[in-house]
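In the form predicted alone, a lone chain appears below as structure tokens.
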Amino acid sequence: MKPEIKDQLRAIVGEANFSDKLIDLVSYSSDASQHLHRPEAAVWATTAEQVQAIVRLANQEAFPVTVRGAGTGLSGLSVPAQGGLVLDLSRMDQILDISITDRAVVVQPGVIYADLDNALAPHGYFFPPDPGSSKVCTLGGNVATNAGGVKGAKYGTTRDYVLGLTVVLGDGSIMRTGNRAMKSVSGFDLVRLFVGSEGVLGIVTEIILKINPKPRATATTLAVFDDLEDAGRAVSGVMAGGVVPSVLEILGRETLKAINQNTELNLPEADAMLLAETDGYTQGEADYQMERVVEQFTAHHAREVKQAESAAQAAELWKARKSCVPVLARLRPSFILEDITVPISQVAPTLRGVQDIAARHQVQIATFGHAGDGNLHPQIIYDAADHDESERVEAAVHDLFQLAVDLGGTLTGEHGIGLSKAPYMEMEHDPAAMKLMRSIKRVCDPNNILNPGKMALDG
């Protein structure tokens, strides 16, 4: 990048919203996924003034600008994949209005989800969609990647909360769509294309967002299977059952083995453990819902079901789902963790299925994951170093997204496919959709400026 050039970022966003310094470029050259590039420069925006000038700039200097918020994502979303320019959002953090009349609340793309809940905690109400960084990842990286979490079961991911939108697309004009009605069908649904769109579209400087009151009464209940299949049709049941739980979560053998050998939680040595939760506005219909779930589990043959009886012992019953993650990172040097997604009647295959990819190429694959979704993330632990091991992997990841794919399911849930999954698209989308999607790519940013590489859109 042209000394110049950094000459005029700097007058856009201050001398002290400008690095170029190795020990930030490094920072900024990954995020939560094993993907490595470090750009030239980078930017701490704190205005939709400052973003579209730096976009301007981009297009008359021609040089990649790959937006960032908390460096959470797991695909390679936010590495500058083609150097350039970092343009970091983290500092356009405000809560700009909270409307509990309305339902919404209005924000900047740096809010930190955890912030905006506490923000609504005192009015009854929260923002639904939980994804797992809850604590740290920011609502624009959010929306970039449609994220869901735990409680995507009953209340959808982030694409369901969105309203509306202030954009700077990558011509740099300014785009406002949607507004503060529950609903419309006003024009064209820009506010879908790009939630999940992976600032490759346009750079979110603004988000309207829904927001639900919150239930007062949770029921939580684990349940142990011997058999991996029978916990995947129980799940099946379970969604089938009439009733909708908030939370439905697996963990497989591999995972359940990991927790105790690294933990003193002492889990049961099973195929597969389920972590159910229910909710409402009274404990009767928390535990009304909890009871049918269940029979289900019942039904199905679970060896042991266990109820909490507390708010301390569910969240005894919570500390095996949430440590699963950081529990199997530390097996081995590296890890990989997908997210496919399957209707939910293919939850059992898929299960199985995961099963006879590890044990074809000899690598280690822990599942666990949002089941009542059909949302699975096998964990593949291995070490890079390691050629052969890498090799196997490779091939397992293939053979992971064409069994979802096959299944009638989707290279990802929640992640996004940013550098990871980008070679695998074609296996998703055929040939018309991914022109169409290239062509809006084309009209939306014409000189491919931003965050280039990404999702196989740059043919």
Second form
2 protein chains.
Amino acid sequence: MKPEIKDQLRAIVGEANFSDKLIDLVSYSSDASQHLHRPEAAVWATTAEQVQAIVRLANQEAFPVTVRGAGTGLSGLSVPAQGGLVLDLSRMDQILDISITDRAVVVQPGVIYADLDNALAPHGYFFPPDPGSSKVCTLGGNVATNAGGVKGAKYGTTRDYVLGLTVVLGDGSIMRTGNRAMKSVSGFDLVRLFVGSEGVLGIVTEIILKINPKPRATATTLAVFDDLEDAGRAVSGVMAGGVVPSVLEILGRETLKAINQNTELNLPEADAMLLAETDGYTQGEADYQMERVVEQFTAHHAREVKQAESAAQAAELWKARKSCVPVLARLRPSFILEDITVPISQVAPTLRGVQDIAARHQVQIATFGHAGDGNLHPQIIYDAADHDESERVEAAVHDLFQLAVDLGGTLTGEHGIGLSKAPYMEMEHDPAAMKLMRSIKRVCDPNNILNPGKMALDG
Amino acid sequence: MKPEIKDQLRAIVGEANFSDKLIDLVSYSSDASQHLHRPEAAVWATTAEQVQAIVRLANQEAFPVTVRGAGTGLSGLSVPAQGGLVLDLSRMDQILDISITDRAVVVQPGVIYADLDNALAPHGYFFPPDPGSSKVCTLGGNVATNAGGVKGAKYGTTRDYVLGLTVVLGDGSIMRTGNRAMKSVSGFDLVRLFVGSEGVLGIVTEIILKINPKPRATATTLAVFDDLEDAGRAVSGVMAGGVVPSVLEILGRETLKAINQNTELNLPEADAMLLAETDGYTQGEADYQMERVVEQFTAHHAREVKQAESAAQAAELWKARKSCVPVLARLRPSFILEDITVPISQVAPTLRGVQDIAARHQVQIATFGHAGDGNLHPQIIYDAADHDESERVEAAVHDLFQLAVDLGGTLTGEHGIGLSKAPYMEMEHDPAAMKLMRSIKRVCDPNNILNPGKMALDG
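Could you drop in the structure for the form predicted together with a further copy of the same chain? We only have the form predicted alone so far.
So here's everything in the complex, that chain up top.
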């Protein structure tokens, strides 16, 4: 990047919001994935107009712009794959309005999920997606990745809550689309075109989100299964049983083993454990639904069913689930956390398929995930410095995606395509869909300056 | 249309599925709006391949193709504004799969909403949008218009339930996008780009829908308000009160008066009536929520609050709401049913604004609608043969849209843009959004053969 361009960037955002120091550029080379690429400069923008000026400059001088929130992405979405500029939006962190009456909030993209959650709690409302990284991730990142979490089966994902956006498009124009109204069928659904678009179509500078009243009662139950097939059938049974649990998580044998080796939780070692939560405004409603869930657990031969009698007991049951990622990450130097998603009926075949893939390629894969919406997280733990093992991991990853697609599913339920899954896009999407995505990319970002190299759109 | 083209169409769909008889062409000139334009031929397609062949022929011979389901659209979406061919999909009426285990159904676009509802009922599941025309409208039409209904505030609209689509694009390619998995963030959200796209981007030939378990308990209450402001504040109060009613409908004074003049219902004549329904798996849950609703009705000075003690009483309370459209339509020779949608806090100002507009232009407007999601239906009743009155109606319609946009809302919550609202698109959407929509149209349908003249995309 020429010094004159850096001067122009300094002029746009101010000296304090520009850096080309090595320490910053190294920090901005990575996110929570294993991808690495160093940018040439970084800026913190604080207004839509600054973002617009930066995008215009990037078009003029032909340098890539990669937007970043908290950098918690697991697929390399905010890694500047082709260098250029990292545009950090974390200082656009204002909650602009909370309107309980409109059931809507207006936020800047750098607001942290947990900060919005804390601001809404006194009103008894919440923004439901609740991604795993909720304590640190930004709402702009949630929008860019259509973030989801443990409550997806009942509450959906970010997509279901975005009412309006202000976006700086790749050509430098500013577009407002959507508003605070709960419903609209006015023109194409541009809002949802940008939700999950990973910063390749435009840069979101303001977000209007729908919020929900928080349920007041929950019921929590854990069940242990000796047979994976039974656990899979229990998942299908629950989801077809006439209620929608707010949580239905699964932990596979490898995950349970790893947790026991690294914590004092003393979980039963079995093929699978299911954790269910139901909710409602009344305890009777939560309990009614949990009875239906437990019926299915029992009908499908759960070895053990533990119902929480108190919030403290529920928290105890949750501990195992919450320890998965850190415990597994600690076992070996490197990990890849996938999030293939399949039709609910295919949860058991998928879990079995993952075991087969691990055996075939001699890699260690522990699986857990959101069984209630078919979103499974096979976590591959390995040593990236071991060339031979890395090659086997790569082959296993390929087979995981093939498994999901063969079973009627998708490469990713919540982590996005980014760099990690770009090579597999055509495994899932037919030529007409790929062509349409690439055309939309060209329309929004004619010079391909926004997050180039992602989502297989350059082909 | 040249005879050779008609022969080619006959060859594609078979003689029995082609018509250029006057009676058919006249039938296909209109939908449930006041727009009229006669096509030159009509076909009933029964496979995606036939649709593809028709679209290819249309590109080659440059004739417009307007897709049609049941023709219940209120904005002229399926009126062949530039002649050419009407492509009727009502014979693609197969429910291809019901998988309760996957929480999904696969249907052809010509399946009638009520037929799916009946097929799901024995399983205790439903497809929630429930548009007013549910007894006759098709699911393809629901997708094309992102159909919604009385339960939008709690259950959302069609958009929230479409998991996957097979689409014949304007260039004649067949695209499959999405699948039975509950979640996906794999590439752009092409599914939702086509939901609500009114047949201008592609022709949907297969649909995968998410379904929900049906609530088992409901509570129903009606409240009467002497003061419109109070009713508006009650709506805001309910929606901010920590629960989401499954129904929160409003009927304005003019509507109540018209119902009383034309039925034996003997409704109280007041500024506004609200009808609320809550639901759950348990009666306790429905009742708890209704207590919160009634608290708000009472706090905002409802003159009368009637809670249904039985299903029969609830049905009685529903009668008034269900009679609105037919009763009002009977009063004068013509009607226009609008569906402006505003932030929930703006329901009262909107109702007042509608009264002002009626007075200013000396036209008769009766309003009712889905107050819980801010979606109001001002129904203008008039005589289209009266030129002077028609001009006043046109001016009033303009002002209704301006009112909605000024209050932070949208032209249409569920009826779509079509022909009726095309002239007002730029009132709501900024130049960047209009440009993007037009570019997407060109990408999907380069020769503008699909439903041309709609949604202000030709500009």
